[in-house]
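Just one chain follows, in the form predicted alone, and it is written as structure tokens.
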Amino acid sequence: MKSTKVTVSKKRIEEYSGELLVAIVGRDNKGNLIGEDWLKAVLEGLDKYKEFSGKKNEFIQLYPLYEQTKTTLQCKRLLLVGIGDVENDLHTYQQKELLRIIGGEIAKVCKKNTIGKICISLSKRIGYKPSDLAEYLTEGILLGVYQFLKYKNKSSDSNDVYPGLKTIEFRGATNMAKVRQRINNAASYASAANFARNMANEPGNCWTPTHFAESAKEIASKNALKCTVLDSSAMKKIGMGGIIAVNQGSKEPPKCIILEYSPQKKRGTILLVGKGLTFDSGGISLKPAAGMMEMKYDMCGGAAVLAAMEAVAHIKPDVRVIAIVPSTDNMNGGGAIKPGDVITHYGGITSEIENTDAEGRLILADAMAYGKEKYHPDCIVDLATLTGAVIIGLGHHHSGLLSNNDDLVKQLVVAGKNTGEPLWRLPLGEEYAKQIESKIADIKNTGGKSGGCITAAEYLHKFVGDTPWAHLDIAGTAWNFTEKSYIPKGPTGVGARTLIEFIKQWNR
């Protein structure tokens, strides 16, 4: 789908003659509808018949004869959207999320009525800054109109396919420069999430480690980033035994992809690591057939990291950002790693393999140990669809967060709230670390059913030392996330926007 153009215009609302005009409507403490002056006659009529109350996320679409009112509008449709009480006690992050959800509902209207161009009035009377309205409505709309149509037949009888939203135009802004800046920010966030969704939607036969690597090279060439791809021979040479072991049963060669953003003046280094498991059969410890099709999504952590790096190149923060995506699939070919095998990770830690389906921690451990030694980061953040256990604990509503640093946790939690991707901290500790002690190696790759999400994180904890580190287990949110108007069925792109927000606001 082609990208949507978002513009700001000086033209009057009354002059808009396009397909859909959107106006946000609030209500005062007496329940009276509040909107712009040009809406006065319309709102009076709605008040009279009590068909629209202006409560949060309430919609009404009108096709009236405006010639009968004092204000003559030229638009074909008028969509009124309720935002609730103008004097509310919502936190800032809740206001942002409400606007994103409204944006997603606007996107649904566009899809339903095959609308390609819309205009949105930036009201100054409903308790929100016009710049906030523009940014978060834009983000919600761009996330909400997302579709993955790459493999759809483009024949002429495919009339049920929405051709996409071409233009969003904002009118009524007083500070146009600020509004433009904010909608550009929204576009960067939405573009990153949609890029991550695209990668995850690709079938396993069309998104291999090689495809991951080629995509990273393309991002680097377009955005002046440095890209390095370690192949199988390079990983064997430096001792990345985890990635090599997981790849043993596959005919697809593994890749370890590294992207670097380095500003001239930097105030520190952030290392991002994303799990790039392009398909997970479970290996010898084979997964059940039911649900295995979804295991093409096991690379969503890597997708989020890669997408965030493209946004970082556009935003240009004053912090160095390194991204590493270890990528392979996990198959059960003749050479596949077996339960009982012992491997040696980068840096020398040995691991006994109890379950070949606990493979994500094996490839992440190599990448984290390598990145820590080579780039000396001030903090490490890894994202992975790592455990089913996190879904048992948190459902599909929060991503799991585990960390050795309280300040890093605070910053990530704020970033998650601001982007509508909430995180919930789970504990670490010696009691959990004991569960992955091995009798014949330094550690083993599972700790039993109890605390499975935590013991998986403790495995990773072994490879970061004293460096501030946070692990985001997105197995419950990378797909089947809490139902929202701007979140599609299937992969959500979760993590990409949180990472961008975190990097922008990061404090050492």
Ligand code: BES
Given for the second form:
Amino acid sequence: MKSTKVTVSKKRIEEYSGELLVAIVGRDNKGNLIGEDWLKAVLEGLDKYKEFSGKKNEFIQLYPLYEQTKTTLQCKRLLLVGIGDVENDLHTYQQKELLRIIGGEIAKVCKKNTIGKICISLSKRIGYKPSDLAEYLTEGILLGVYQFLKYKNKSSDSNDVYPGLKTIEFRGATNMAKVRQRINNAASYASAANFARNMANEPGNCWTPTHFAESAKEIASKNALKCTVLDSSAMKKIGMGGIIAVNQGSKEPPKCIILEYSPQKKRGTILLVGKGLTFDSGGISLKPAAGMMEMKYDMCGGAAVLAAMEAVAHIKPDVRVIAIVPSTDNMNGGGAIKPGDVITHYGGITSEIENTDAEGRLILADAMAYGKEKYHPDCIVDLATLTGAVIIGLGHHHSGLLSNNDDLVKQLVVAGKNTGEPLWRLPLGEEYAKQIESKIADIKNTGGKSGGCITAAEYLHKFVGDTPWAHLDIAGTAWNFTEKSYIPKGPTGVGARTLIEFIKQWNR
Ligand code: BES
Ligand code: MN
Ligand code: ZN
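Moving on from the form predicted alone, please list the structure of the form predicted together with the ligand.
Shown next: the complete complex, the earlier chain at its head.
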């Protein structure tokens, strides 16, 4: 799908003669509807009939040309959206989320009525800054209109295919430059998430480690990032025994993808690591057939990291950001690792394989140990669809957050709130680390039934030492995330926007 153009225009609302005009309407403490002057007659009419109260996320669609509304509007449809009390005490992150959700609802109206161009009126009277309205509505709309049609033939009779939103035009802004800047911000957040969704939607046969690497190279060449791809022989040479082990049962060559963003002046280095498991069959410890198809999404951590890097290259923060995506699939060919095997990770730690389905930690461990040694990061943040256990613990409404550093946790939790991708911290601890002690190697790759999300994190913990580190287990949120208007079914792109926000706000 072509990307949506978002513009700001000086033209008057009354002159807009397109398909859909959107106006946000609030209410005062007496319950009266509040909106722009040009809406006066419409709001008076609605007040009389009591069919629209302007409460949060309430919608009404009108047809000004057909109705006796005494307005001079020329648009085909007028969509009024309630935003609730003009004097609200919502926290800023709640305001942002409400606007994104309204944006998502607007996107649904566009999809339903096959609307390609819309105009949104920015009001100063409804308790929200016009620049905030523009930014978060845009983000919600762009995330909401997302669809993945790459593998569908365009058959003439399929009316259900939405050709996409071509333009969003904002009118009524007084500070156009500011609104423009905020819109661009929204577009870079949304396109990062949508890019991550695109990678995730690709089937396992079309999105192999090689494709992942090619995509990273393309991003690098377009955006002045440095890209290095370690292939199988390079990884063997330096001892990345985890990635090599997981790849042993596969015909697809593994890749370790490294992207570097280095500004001239830097305040430090952030290392991002994303699990790029392009299909997880479980290996010899084979997964059950039901739901196995979803394991093409086991690369969502890597996708989020890659997508965030592209946005970082646009936003140009004054911090160095390194991204590593270890990538392979987990198959059960003749060479596959077996329960009982012992492998050696980058840096020398040995690990006994108890279950070949606990493969994510094996590839992440190499990447984290390598990244730590090579780039001396000030912090490490890894994202991975790592455990089913995090879904048992937190369901689909929070990503798991495990960390050895309270300050890093604070910053990530704020970033998650601000982007509508909430994180919930789970503990680490000696007692959990004990569960992954092995009789014959330094550690083993499973920690028993209890605390599965935590023991997985303790495995990673062994490879970061004292470096401030946070692990985001996104197994419950990378798809099947909380139902929201701006998150269509399928992969969510979770983490990409959180990472961008985190990097922008990062301070050590
Ligand atoms: N990719 C899976 C985790 C997963 C499960 C993600 C369900 C999303 C939905 C991971 O590689 C895995 O298989 N983990 C095992 C670990 C176990 C064998 C210790 C799990 O969670 O069952
Ligand atoms: Mn697995
Ligand atoms: Zn996996």
